[in-house]
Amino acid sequence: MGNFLGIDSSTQSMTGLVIDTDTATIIAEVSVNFDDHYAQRYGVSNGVIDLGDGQMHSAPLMWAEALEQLCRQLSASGINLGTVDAIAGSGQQHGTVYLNDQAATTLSGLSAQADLAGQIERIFSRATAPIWMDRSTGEQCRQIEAGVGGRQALLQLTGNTAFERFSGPQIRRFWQTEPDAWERTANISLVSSFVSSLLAGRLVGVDAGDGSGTNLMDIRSRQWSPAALEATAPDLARRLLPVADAAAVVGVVHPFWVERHGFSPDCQVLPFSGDNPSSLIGLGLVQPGQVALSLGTSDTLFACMDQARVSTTGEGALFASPDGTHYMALICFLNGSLAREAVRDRYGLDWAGFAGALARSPAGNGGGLMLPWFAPEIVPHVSAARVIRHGLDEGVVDANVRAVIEAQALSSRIHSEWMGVAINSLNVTGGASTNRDILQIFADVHGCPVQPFETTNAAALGAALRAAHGHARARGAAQEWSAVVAPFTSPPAAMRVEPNTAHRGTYDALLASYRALEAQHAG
């Protein structure tokens, strides 16, 4: 088919990943670190501007500069940008960019004779953009929920309760605190739609994947909800473009990118999506029941669902999938590697010693259980750090090592039940995915195959795969999503870990015990 570029504009960097679908290979991956290039100019640290009082912003002009730098680095890496057939991308979710009435005209009239950032510096009604780390909107969250009839009403309507980091509360706070700037605002973009607008030279709408992280979109119709808009800010509807079809080409790249960076004039641009929904595609989760677990500082579970089911207890977020059909559940467990490392360090082990302890200890751990809340936990909600042991001697090294892994596997099974889907496969990423004893425990607890899935950037890969899918659809040669993702998301069969059926009864019994222990101590 050709070459396709996926761009991921994250909190700390902008990454470009190019895939060749003819050879099913990633042929380039480069990244622009914001602190390395722009810390002094934009006052960012770890890509963020801390304004105090929980206000965490970033600089849209910085993203524009990074986009040009990314193109230069891709060219320097040996990529001929003229061979790129289509571009899609992802952006850190929830961040809002506020544009004035000059934006549309300025974007359409870009000149290749000048830097992008210098040409667009006057299009903003607000110089900085609040991002997902912003914690200043607690009052606005309560107001929005009340405005639609309560917390459960907003949950059922948009798929999520009001979160401080979500776009809707950010918008409401801006209207309340900066009314003059609000009046100068003609369009509100998200990080994703802002970057795609720069490439297309026209304002591009938010796709449903990113729109479902705003508290503003009806999760089932995939359109802006009049009730949610009215509860958020006056005249908000006229400041938002309609929700975009994620698979529909919005046009070709603006001549600026052709003349200045060598793109083909036929290179197509698709709507960008959020980083989490893009990662769903990049992890190959395009069929209901497919689940991935990222074993990082926090453990994050991603799942593909066939219906818009919500977590009434607020344990998971729900987004629309950019595949246009399915939905994405996201659950975050704070005590991921944080807990694994705490146990490792408590017993003076290295990772080889940790693996040895797992291998020596029996499945089910003799009934010994641990609630490994070494820090306050998100799922389940635990307000203060504490570690609970039940039938477990703190002095027995092997048993404690196994207890922390079994706890994480059992917790992931319990707290994914609200999704209402049978988990039939589990892709595991992150540092802990290299340990087959850890993978065996997850396979046995979930009763499904587990396979390590190594990708440098799932969001950027997902974006590139979306570009390939949209390009084929535009040519009248649409492919099934499973066929698009399979060449890039199917690890060798030898890496797969099958569940040990002899352990199923052991873990079903342990699940009941763990559920009861957790219910006793959570909250």
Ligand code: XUL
Given for the second form:
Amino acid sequence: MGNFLGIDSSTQSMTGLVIDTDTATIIAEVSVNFDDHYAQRYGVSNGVIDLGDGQMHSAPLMWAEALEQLCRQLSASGINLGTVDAIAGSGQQHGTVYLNDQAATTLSGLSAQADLAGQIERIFSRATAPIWMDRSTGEQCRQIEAGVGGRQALLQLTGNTAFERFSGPQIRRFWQTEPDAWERTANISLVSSFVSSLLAGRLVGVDAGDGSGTNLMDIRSRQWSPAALEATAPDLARRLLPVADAAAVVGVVHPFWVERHGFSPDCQVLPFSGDNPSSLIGLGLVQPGQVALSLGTSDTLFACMDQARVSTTGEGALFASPDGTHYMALICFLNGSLAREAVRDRYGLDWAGFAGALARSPAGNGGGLMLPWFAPEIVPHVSAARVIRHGLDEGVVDANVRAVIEAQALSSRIHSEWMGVAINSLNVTGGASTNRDILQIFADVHGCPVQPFETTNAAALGAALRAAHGHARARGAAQEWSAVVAPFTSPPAAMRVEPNTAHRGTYDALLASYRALEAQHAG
Ligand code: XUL
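What about the form predicted together with D-xylulose (XUL), after the form predicted on its own?
Below is the whole assembly, all chains and molecules, this chain first.
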């Protein structure tokens, strides 16, 4: 097939990853760190401009500079950009870019004689872009929910209740607080669609994956919802481009990229998606029931779902998958490594000691349970830190170590039930995924095989895979998604941990008692 470039424009950096589908290898991966290059010029720290009062913004012009820098770094790493057949990408979700009526003509008329940022300086109706870390829109969230008939109505319509970080509330706040600049706004882009527009030299629409992080898109029809637009800001329909088909090539790169950076004039551009939907593809989750769990400070669960089901109690976000048919659930358990480390430190263990304690203790822990809320929990909602032990003596080291892991596995099962799809494979990434006793507990609790999984940048890889898929489709040689992702996302089978069927009864009983204990203390 060829070489495909995936670009992830994230909060702190922009990453480019090139895959060669003939050899199924990643042939380049480079990153431009925003603070390293642009801290002075754009006033960013960790990629973010803190404007006070919860307003967290970034600079779209900085992303344009980074895109050129990324191309230079890819070339310097030995990649001939002329061999790239197609480019797709992803952006940090939810951030909004406000463009004036000069944007479309400026983008199409770019000259290769000058740098990109200098030429597009005047296309913005707002110099900065609020991003997902913004916490200034609480009031707007409530107003939008009320405008569509309430919180549950917005949830059912768009797949999510209004979140402060989502695009719709950001847009509404801009309209309310800067009406003059709003009037000068001809188009609103997301981070993802802005970067793909720079490559294509014209305004590219938002894909359904990122569209579902706006509170503006009908999650089932994958079109902007007139009711949600109406509840958000006036004349929004004409400011948003139609939702783009993530799998359809939008055109070739603008000659700017050919002349200045050596891309082929035939190199195709696809719509970009959000970083989480893109990671779904990069983790290989293209069949319902395939799930990945990333064990970090917080544990994050990504799942591929067959239908747009929602959690009525707010236990996760729902996005459309850029594969065009499926949906994804994103569930964040705040007490991940945070809780594992708290237990490890409480008993003066290192990780080897922690693993030993797990290995020595019996499945089901003799019924002993812990609610490991060392910090306020997101899922289930727990407003203040508390650690509850039930049938568990705080003094017994091994049982406490087992209790924290069993709690996390049980909680991940209970709080993914709303997806309405049985988990049939679980890929676990992150530091703790090398511990086979941890994986065994997850396998036993979920009753499915669990595999440790090393990832690079899953969002950038997902984008490169989308580029490969879109390129084949444009040539009339469409491939099944599973065939596209498999060569890059299949963990080695030798590492697989199978569920121990002898433990099924033990964990069924423990699940019931954990559920009851949690119901008593959560909130
Ligand atoms: C998801 C979210 C973050 C950003 C980070 O809803 O807000 O994960 O996408 O880039």
